[in-house]
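Coming up is one lone chain in structure tokens, specifically the form predicted alone.
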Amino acid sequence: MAYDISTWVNLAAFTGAGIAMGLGAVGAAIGEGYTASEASVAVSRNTKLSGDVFKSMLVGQAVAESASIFALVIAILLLFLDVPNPTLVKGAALFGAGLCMGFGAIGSGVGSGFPGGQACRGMVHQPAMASRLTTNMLIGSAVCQTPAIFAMVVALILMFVDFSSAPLQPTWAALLGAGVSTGLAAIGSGIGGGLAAGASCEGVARSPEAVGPVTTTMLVGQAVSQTPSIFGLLISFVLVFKTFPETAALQTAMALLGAGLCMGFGGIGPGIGNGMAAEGAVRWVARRVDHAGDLMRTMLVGQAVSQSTAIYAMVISLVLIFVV
């Protein structure tokens, strides 16, 4: 049975959408829970703070739910989307948006719910700092979602853009890699940065009198951490806007999607162990705040280690993409 360019692209499109809900929705599921669960452990320490530890559950996962939100408006507008000039480029271009979307809000679901759930914990600890953990709570959790917002970009992007001029060979397999470069790289970016945030809420309520070094501190290294999702973007802009020209290889469509693939799972590692360092900086930064300069120079240090990885990703999907 033969389709017309029409009904391909309409596949591609609801394909798009089942794959950008459906992975939108594990992240902040489990971001949710995660925060739901140590809420429960909150109140059972303190029953009579069960009212305002339900609040900061409540906001806490409300900010978790953010990431599938962005997830739920890609999906809803490659289901209605109307394409004025049907091409299997645009196809192409509307399944990667679905796959960068779904597969870029996973991170931020889930590191949004360890600034939620340690802010919880911390206020039955520190009953007067209830105010400042909600504020580091929701600026920890807001940072994490800074790799789902650059999914939802190339998403756009990659729905709006007119590609109709553009050769089929090897176009497709650019927008496709351009999808999951941005997506799978902001899984570590978005789970790294809810590290640095849970451990901030904890250090805030361990020790009041180090907010500002803490905050300091988790804003660094959040920062470090967002740097392999920013590679994934950076790839996917050069494979979305460089023009390539018509070639019937296969090899120049696989060196294209290779580099996608590459630089998106190249930053998942990074992403999560530039978390973990700053993690425990800022832990630490907390209970031995006269050492916070020492804690943060090795931070910093172990960071760049950690981030030399994703650069490596980098490196080799520019070789892929120029040279090849």
Second form
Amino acid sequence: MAYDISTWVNLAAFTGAGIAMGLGAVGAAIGEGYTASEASVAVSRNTKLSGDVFKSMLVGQAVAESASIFALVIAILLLFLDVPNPTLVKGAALFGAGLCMGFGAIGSGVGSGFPGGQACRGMVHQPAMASRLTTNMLIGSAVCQTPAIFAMVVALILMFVDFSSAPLQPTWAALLGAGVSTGLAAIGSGIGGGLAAGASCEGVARSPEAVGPVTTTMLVGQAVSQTPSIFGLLISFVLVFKTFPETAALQTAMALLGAGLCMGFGGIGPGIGNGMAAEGAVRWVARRVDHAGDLMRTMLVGQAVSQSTAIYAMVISLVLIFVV
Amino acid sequence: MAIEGADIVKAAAFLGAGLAMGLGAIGPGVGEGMAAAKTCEAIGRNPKEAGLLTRTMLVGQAVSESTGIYSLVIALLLLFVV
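Now that the form predicted alone has been shown, please provide the structure of the form predicted together with its partner chain.
Okay, now the whole complex, with that chain kicking things off.
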């Protein structure tokens, strides 16, 4: 039974939409649940402040929700996208877009929950610092959203760039690889950035006088946590915009798909690890602000080592794309 | 389109290399981050021993790194040797 090309393109787009929204809903729900659980604990400690805590919980949850809203937008676009001249390559691109957004929303959703929860708790410990806690929560969770935004950018590029002149072999594998590279790598950076942001809200509540060093350490730590997802974005751009000569060989296609999987999975661990290092450093900068310099240095050395495996993954990805 | 045996073997080797390095990078990344987080805690509690603690962290991370290097070696073998 033979199907025409537009059937295959629709199949890919609808499957991609399902994956985008299904996976994309996981992270935000977990993050918001964490925020709500911490808010409940906070209210139980001081019921008089329940209004402030409630407001802070809703703001924090709204930011965490944005990752899954990105996924919703991409899913709806995939469902109703009008493809002018359908090709099988476009089908692969649409499926890749769905994978990218689905995986890419997980980390940011989970990560944004941490600062929301810690801000609710902090509000009860230090009601005087409420506005500063909200600021740190918003800055921290905004940085957590960047990996999801990278995933949305790659998904939109895959959906709207015209690939009709590209040969099916091996472009289909390059486009699927581009989707998983940014999507998977975003998981680690989103969670890692959230760990650092959560510790900063905890730290501001614990020692209000250390708010400056705590925020600086958080931002530096988050910036390093974001790098694996930037590597993922880089590999995606190479895979999308490099033109590959037509070949019947399966090995070229698998090398390109492998490059995307390699950078995608390879970015998860270092993203989370860098975030853990930043969490530890931010937490202790708040307690021992006189040793902020030592802690920042140790954080950066530890993050550099944790980063090394993401760099190995990027090297193997680049070898798979350009050498073999 | 006939796919030859040698092509399939190479295709599997390339995909395997990507998966080996990608999945192999997860553990060391998380493990080394944990080591760094606990070292920051330890330096916060006892800043005088910062040098000793940093050394301990680096040795521990080097051991944790080893599995990432195994993955890298296997990926390079799959790419260039087999």
